[in-house]
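Presented as structure tokens, the chain that follows is alone, the form predicted on its own.
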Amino acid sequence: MSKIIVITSGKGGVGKTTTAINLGAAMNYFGKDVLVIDGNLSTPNVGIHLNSPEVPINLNHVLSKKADPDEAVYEHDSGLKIMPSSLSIKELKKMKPERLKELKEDFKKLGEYIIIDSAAGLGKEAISAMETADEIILVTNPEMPAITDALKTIKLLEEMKKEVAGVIVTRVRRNKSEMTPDVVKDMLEAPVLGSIPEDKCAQEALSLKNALVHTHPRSKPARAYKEIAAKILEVDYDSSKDSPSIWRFFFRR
């Protein structure tokens, strides 16, 4: 059976976009059939992440009725499959964000599993997405500016009688200044997926257009991602066996 998932943060610059595009690089590396939805319609940047900026057919012709949502998927070279909105100032004024509910058993139809880049924070973009899904995943940063809208996505959540599966930390430095996974988890009441490691190569990435978990399939966020798809999976995976040789490194040296 198919599965919505929706990527939401509380603020945006966390890490929400990137965080969808490598899950579901990383659950189509372990031989799923994932389709990733912009869902920002607003300031839309999956097709930007994957060089698919202006496609004929959009998310936003489905909502306006003008295509069916098998029209608007394409599929990245890795098998990854996408559907990106359109970057349009014009656009703005016509989307129709609410519609996407109503075409959830539509886009079960066109993957195992589905996941939602939403736009963040609390408006009705970032609504809209939150009432289509089965399973919610928060993105946020290990301070308390970002932990705090994290919190106020969870209360409005609750209010909806949606539960968060998990968070997933991002831009983690592991310095004395971040908070803990433990306290996250405290603080937010939700259990902690995984944390993302600051990395260059996620920007490297970026410039390439492709997913990090592509581009950098053996770097530490790369393996990151991979152990949170795996266990949302529930299949094995031992990022240990995964991980650069200690030659590769010195000849990379």
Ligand SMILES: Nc1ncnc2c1ncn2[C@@H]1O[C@H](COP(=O)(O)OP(=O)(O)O)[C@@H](O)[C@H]1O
Contents of the next structure:
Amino acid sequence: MSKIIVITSGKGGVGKTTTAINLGAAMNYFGKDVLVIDGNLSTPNVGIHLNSPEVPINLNHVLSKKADPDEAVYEHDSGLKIMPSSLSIKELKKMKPERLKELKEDFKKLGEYIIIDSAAGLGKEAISAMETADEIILVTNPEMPAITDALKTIKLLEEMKKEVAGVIVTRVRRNKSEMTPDVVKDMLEAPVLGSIPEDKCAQEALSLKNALVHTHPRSKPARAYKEIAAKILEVDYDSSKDSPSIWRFFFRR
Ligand SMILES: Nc1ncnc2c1ncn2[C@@H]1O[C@H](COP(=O)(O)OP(=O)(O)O)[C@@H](O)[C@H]1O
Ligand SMILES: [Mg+2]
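The structure above corresponds to the form predicted on its own; please provide the structure of the form predicted in complex with this ligand.
In what comes next, the whole complex appears, and the chain from above leads the way.
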């Protein structure tokens, strides 16, 4: 049975798209058939992250009934399947995010796990994505503004009777001024699925138009994303065995 997981946050710029792509890539690593849909119709980024900024048929065509869902699926070199949204301003004015939930069962036919990257905020677009979800993952940074917006999102999801699978805390710097995962958990009253460290490989992967799980597979963020995927998929994964070994380093040199 396929599952739709929606990645949302409240606050913008916290790492939703990076998480949607890398969680998808990490699930792929464990052999799952994953499709990442760009549900952020106003400012879509999935295609930009994965080398498909403009494609002939995209989610906008599907939402306006000009194409079938399977026609808007593209396979990235890494094997990850994506459904990009349009970057055009013309399409922006015509977008129909409210149709997302009507397509729920059609999306489910396109993979074992469907990950929807959503827009920031709590407007029509973000809510439409949430309505399509079987499970929701909240992304936040360990800072008060992001936590406050995440909390507001959780309250809204409670009203919508939507299940929050957990929270992913991204861009963690581990300095004294940021909140600890325990404080985040207490404030949000939701399970923390994992923490992703701040790392320059996120920008490097972006410039390589690929997921960091593929470009930097043994980096700390890649292993953290794999740990979260393993938790969701209930499979074993020992990140210490996946770490860069000193012998491997010398051998390569
Ligand atoms: N773990 C990380 N370490 C460093 N930079 C990150 C990390 N995760 C995301 N970023 C960067 O933060 C910025 C915002 O991330 P993005 O995924 O686009 O957020 P959102 O989708 O919530 O707007 C991007 O420039 C991205 O490369
Ligand atoms: Mg985004």
